[in-house]
Amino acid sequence: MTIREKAALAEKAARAAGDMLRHCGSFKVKRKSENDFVTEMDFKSESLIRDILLGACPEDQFFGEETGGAAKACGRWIVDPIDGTANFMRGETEYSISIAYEHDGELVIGCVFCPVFDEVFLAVRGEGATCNGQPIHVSGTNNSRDALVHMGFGHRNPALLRRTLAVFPALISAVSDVRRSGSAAYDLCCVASGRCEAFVERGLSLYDYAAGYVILTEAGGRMTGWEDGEDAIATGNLIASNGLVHGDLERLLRG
């Protein structure tokens, strides 16, 4: 199966899971840790996605938020079955399904589906990014004073929360405004489509941002870490932007 065919398969799996989530009715909820929850629908979504992807590509490996899987492989699907579980379980709109494909260590496919909005963000390395089939690109805003920034606070980790709150006054004073959606995958797609100029958060996991990273960079955006020379893909400490306000954000967040 070609990479383009696998991208179409990712969209098929994401839409199938999204349709299930939209019509699921009541469900059980468990606490994973402080401020972190999982529902039975997270597991059902992941199982459905795995069955579709590996049913068509049995040679590939699978790594999901809820059930784990292969740490490395020649071909690996990286899946967050519900990114924004806290939103989903409370009936909030901003949750998404995130599916990435990694080939020989490189992230080459990103698919993020927002069921409530019926939006599929899709990108293949070297081919650009789309939303529902239409090309998308980051915004042309080049002044950080005019930038809208999405962010997370790393609130499940006290040390990360303190670090984020320490820079928040400088950040909110330097940009136009700040938003928190609760779904990193959706946030990255907002940057990619020009709805905002940046997204920043520390302590994310690979399944949170793998798909969004491909979509962002294919839409002309940029992603680096919070520390100088840090590999954001390896650490999950993300400064993601349209590229034009990136330097200002790095200076603010790195202090």
Ligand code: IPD
Second form
Amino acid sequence: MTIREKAALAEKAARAAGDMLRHCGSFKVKRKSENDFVTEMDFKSESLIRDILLGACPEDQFFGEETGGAAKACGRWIVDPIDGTANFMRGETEYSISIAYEHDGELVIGCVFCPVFDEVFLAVRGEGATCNGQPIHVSGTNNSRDALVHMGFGHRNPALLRRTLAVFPALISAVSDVRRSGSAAYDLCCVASGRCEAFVERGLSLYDYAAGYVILTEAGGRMTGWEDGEDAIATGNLIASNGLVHGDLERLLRG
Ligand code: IPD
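Condition change, the form predicted on its own to the form predicted in complex with this ligand:
Let us now look at the entire complex, which starts with that chain.
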């Protein structure tokens, strides 16, 4: 199967899971740890996506938020079956399904589906990014004073939360405004499609940002770590932006 065909498969799996989530009725919720929940639907969504992807590509490996799976492999799907579980379980609108494909260690496909908005963000490495089939690009705003910044706070980890809150006053004073959506995959798509200029959060997991990273970079955006020289893909500490306000944000967040 070609990478293009795999991207179409990712979209098919994400849409199938999204349709199930939109029409699922009531479900059980469990607390994984402080401020961290998982619903019965996270497992059902992951299992449906896994069956569709591995049914068509049995040679591939699978790594999902709820069931884990293979570390690096020649071909590996990286899946967050509901990114924004806390929103989903309360009936909030901002949650997404995130599916990435990694080939020989490189992230080459990103697909993020937001069921409530009926929006599929899709990118294949080297081919650009789209939203519902239309090309998308990061915004042309180059003045960080005018930047709208989406932000997560690492709220489940007290040390991360403290470090993030320490830079918050300087950040919100220097930009136009700050938003918290509750779905990192969706946040990255907002930067990719020019709805905001940047998204910053520490302590994310690969399945939260793998797909969004491909979409963002194919839409002309940039992603680095919070520390100088830090590899954001490896650590999950992300500064993601339209590229034009990136330097200003790095200076602000690195203090
Ligand atoms: C969470 C969301 C949220 C971010 C958390 C993530 P989940 O993913 O992306 O925006 O702040 O750090 O864990 O747990 O809903 O899949």
